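Consider the single chain below, provided in structure tokens and representing the form predicted on its own.
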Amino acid sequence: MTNLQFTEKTAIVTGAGRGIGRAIALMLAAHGARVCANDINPASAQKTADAIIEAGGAAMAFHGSADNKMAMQTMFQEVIERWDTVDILVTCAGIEPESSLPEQGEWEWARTFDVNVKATFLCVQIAARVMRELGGGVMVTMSGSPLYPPRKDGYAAVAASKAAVAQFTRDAARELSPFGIRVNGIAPGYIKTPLTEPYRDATGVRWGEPDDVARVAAFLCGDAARFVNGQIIAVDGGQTR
């Protein structure tokens, strides 16, 4: 990938233990970024950090749920204490309810919004305060497209939460732009991750790899995208054309 260099840049990636988050963390590190790999699963976060270090990069793992304000504040503080800056934030933490809509409990709906929406808000807010003082930065969220067909029973909560993230992303971009902060979103289509494995046998769709999303995330984080702001980029093989 040309004109992509993150040397001396520090990135935080939530949900970096597996799937898209892990691919993005590895991609940013491969191009020079120091990466904090966050995940609710400590072993998964450490595995991603170890992979970066073994490849010659700089990384740290941070265990904590992205919807926990105190944990996220601590994470940012530890990253700044270690590397003095946070230049990039990519929010990949996300969940999908297991039960169908008629059986879905209120707690499942609320938990979906906590992890998919509240966590995005908290991390963007904390990062905005840090980046504002540092003179700028870049953020990438994982949202969704209202044009996607339902993937499975019970997907309504995910669809609603991702729509909320998409609109939040656009408004965050507008509000933070005067501080030199860009905020864009990615709407992944059918991507082969542990989260999508239960419906991998879906017919009539094109399946992508986590690296397909990671390459777009890296572009959005780089200088080549310096005039791209407030956009939701579909990475779905043309599913929403």
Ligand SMILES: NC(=O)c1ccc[n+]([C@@H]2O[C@H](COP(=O)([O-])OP(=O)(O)OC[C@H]3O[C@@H](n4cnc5c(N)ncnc54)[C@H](O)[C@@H]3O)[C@@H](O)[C@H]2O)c1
Given for the second form:
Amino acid sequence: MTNLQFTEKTAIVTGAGRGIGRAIALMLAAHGARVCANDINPASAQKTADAIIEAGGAAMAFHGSADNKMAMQTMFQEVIERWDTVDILVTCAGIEPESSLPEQGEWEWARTFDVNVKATFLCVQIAARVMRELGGGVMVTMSGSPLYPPRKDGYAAVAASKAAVAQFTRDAARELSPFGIRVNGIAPGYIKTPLTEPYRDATGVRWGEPDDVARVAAFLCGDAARFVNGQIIAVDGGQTR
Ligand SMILES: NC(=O)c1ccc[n+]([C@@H]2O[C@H](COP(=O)([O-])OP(=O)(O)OC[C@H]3O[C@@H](n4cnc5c(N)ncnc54)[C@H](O)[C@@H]3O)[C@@H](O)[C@H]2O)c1
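Could the form predicted in complex with this ligand be shown next, to go alongside the form predicted on its own?
Entire complex below, previous chain first.
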């Protein structure tokens, strides 16, 4: 039995307009999944959905902020109306504040936690309700590792938010496993995406591609990972050995 077979499966990917989320959306679709590509940027969400459809897959775009409960509820409703099910959730929406720590406004800390942590909670919660009804499902979150070297000034807020996502992921996995729902996290290393463009010249760093993360996400979503639950998998080329 091949692992990467998502025919008749429906996936929602947040932050799917570019970078890691887009790569995961395309990867899942390439292996048969119907994909809802969510992004706060409507044009980029649509671009991802269009790319899937052009390649012969099934996709829809959903414009909305992943930390907006109403929007996310509507997204799940629209996906179920269209495809009857949600089998896979991947939460990729994430941001990094631009200012350094001494300059950082309280709102930047709050926004970072809203998009990185609250959005993960909201989407996992809505998916949990849906998947509990449907008899199971799989979720993958985007976490981080405290072992990575500091990325840039102002990154402490992101590091703190990603530590919260990691702990949330482990506990969500424990609570949701009786319903046949698996929840794992990926801690990407330094990945070449538009987000990391400003510090691409960082020294002592190994850079990976979005597809390096997408392949692991697809594995975690598939049956070959059916006994993998509550784990945070580092995808970093060995940076944190
Ligand atoms: N690239 C890396 O090196 C790296 C490392 C560790 C973790 N991550 C995490 O992986 C995830 C994806 O990162 P990336 O590098 O692809 O970033 P990216 O900025 O290239 O892509 C993120 C996407 O999320 C969208 N987004 C932002 N806020 C949103 C919101 N509120 N609602 C919906 N969509 C929203 C953006 O429009 C963008 O399309 C993030 O959670 C990030 O923290 C990335």
